[in-house]
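The chain below stands alone, shown as structure tokens; this is the form predicted on its own.
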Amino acid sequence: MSGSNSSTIFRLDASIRIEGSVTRAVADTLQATISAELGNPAVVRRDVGSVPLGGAVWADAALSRLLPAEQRTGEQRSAIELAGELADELASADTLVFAVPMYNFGVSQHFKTWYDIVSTDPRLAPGADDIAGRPAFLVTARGGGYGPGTPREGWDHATAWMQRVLVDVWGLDLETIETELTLAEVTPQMAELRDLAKQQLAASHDTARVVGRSVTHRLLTAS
């Protein structure tokens, strides 16, 4: 599955920042590496960070599934249509990239809303395996340090949840690229960590290049 005629990358961005976003920058490196590996594939973008999905859509999509089609409201029909459009974007892609930062120690609300909506489509509901086995990449970033031995060890309530739904619910073949200390450059209290932050960011870009080059083998294995 290689070449521009047969390969598609789906990329989701959830950062509320455009300039200066670490997840967008690392995902750019990853996307460029994958594109070079696959021979300029098509890229489908869904930017929920700059163009958020409506918070009421999930309820309309979920509740409408409990009603006969003729009893659904216009809002419910529109919600089902949007859920189907989001599911189509995933189903049509060979490789999936999710660029999602941690916000306030938890999952980005924009990513969570997207996940809730798309999961109402039967193809992405728990128990379905329509996209199982496909190569996927989670690019995430955290402003501080949350590793073992740090004062905020255990405060990251985002990464494990995202890995759970992407791997255990959807069955994706997931690689995770994590970057920490992303606020060191703009936080005076973290000034002594700035060199380490730069090293971590450089390492994430290097990791993106390495794992991106593995995509052809992973696609052949998945097929």
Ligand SMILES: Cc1cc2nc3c(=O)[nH]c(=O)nc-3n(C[C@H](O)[C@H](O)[C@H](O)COP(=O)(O)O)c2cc1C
The other form holds:
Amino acid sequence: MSGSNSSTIFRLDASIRIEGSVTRAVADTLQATISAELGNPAVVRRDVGSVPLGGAVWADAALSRLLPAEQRTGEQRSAIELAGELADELASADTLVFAVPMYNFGVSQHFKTWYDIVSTDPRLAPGADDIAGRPAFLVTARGGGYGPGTPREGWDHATAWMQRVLVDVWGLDLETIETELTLAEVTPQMAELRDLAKQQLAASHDTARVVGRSVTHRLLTAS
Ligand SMILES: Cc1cc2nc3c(=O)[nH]c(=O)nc-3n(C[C@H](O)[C@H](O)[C@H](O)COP(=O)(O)O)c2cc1C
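We have the form predicted on its own; now please give the form predicted together with this ligand.
Zooming out: every chain and molecule, the one shown earlier first.
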């Protein structure tokens, strides 16, 4: 099926690398599938992995909301403006793709900073439902394995938090594509896991193609 409409994809990347990035590669497959099916939708990109947002922006944006406009500093006004710009990027899209790896057993600090800032905009604050129900994809990757029965079961403190805010706070209709063991290829102690790692990566690309086709079907039948 292919078609053409006025769809927009919002894509966020948080990997700190370009070359070899699994989240970027799987998100590329997903984006390419959606784009081919929809006939070149607009794509709005925010790459917080390559161009991180400033760490001080969130406090300025959050605290300035408590002040009357005329009492806000220049930094606070700029922070509110940036939050509005980030919120516009989300609000303008009908499909959302978040490509975010695990770092240090937790969420990428660049994604957390982005989330904190954009959540200061009233459209994305807890309780708002401006983007509720939109189809969204979390493409994540972890160097190790965290499944049931593995030594590090329970150490993944990234995925559940991301799902919590994307699903339960923003109300997105979220599909998660997870790839584990991405460090097997370069870690001698993980050598026996390399075949499994390759299978997992191939399965993630397959899943990206399947869910990409199914979301476009949904968008085309809704339009
Ligand atoms: C600084 C740093 C910290 C990392 N911490 C973890 C970790 O705690 N647990 C883990 O399983 N993998 C960890 N990794 C591996 C990444 O999750 C893995 O390489 C993933 O594929 C990165 O996403 P990308 O391929 O899109 O760049 C870390 C990687 C880096 C660079």
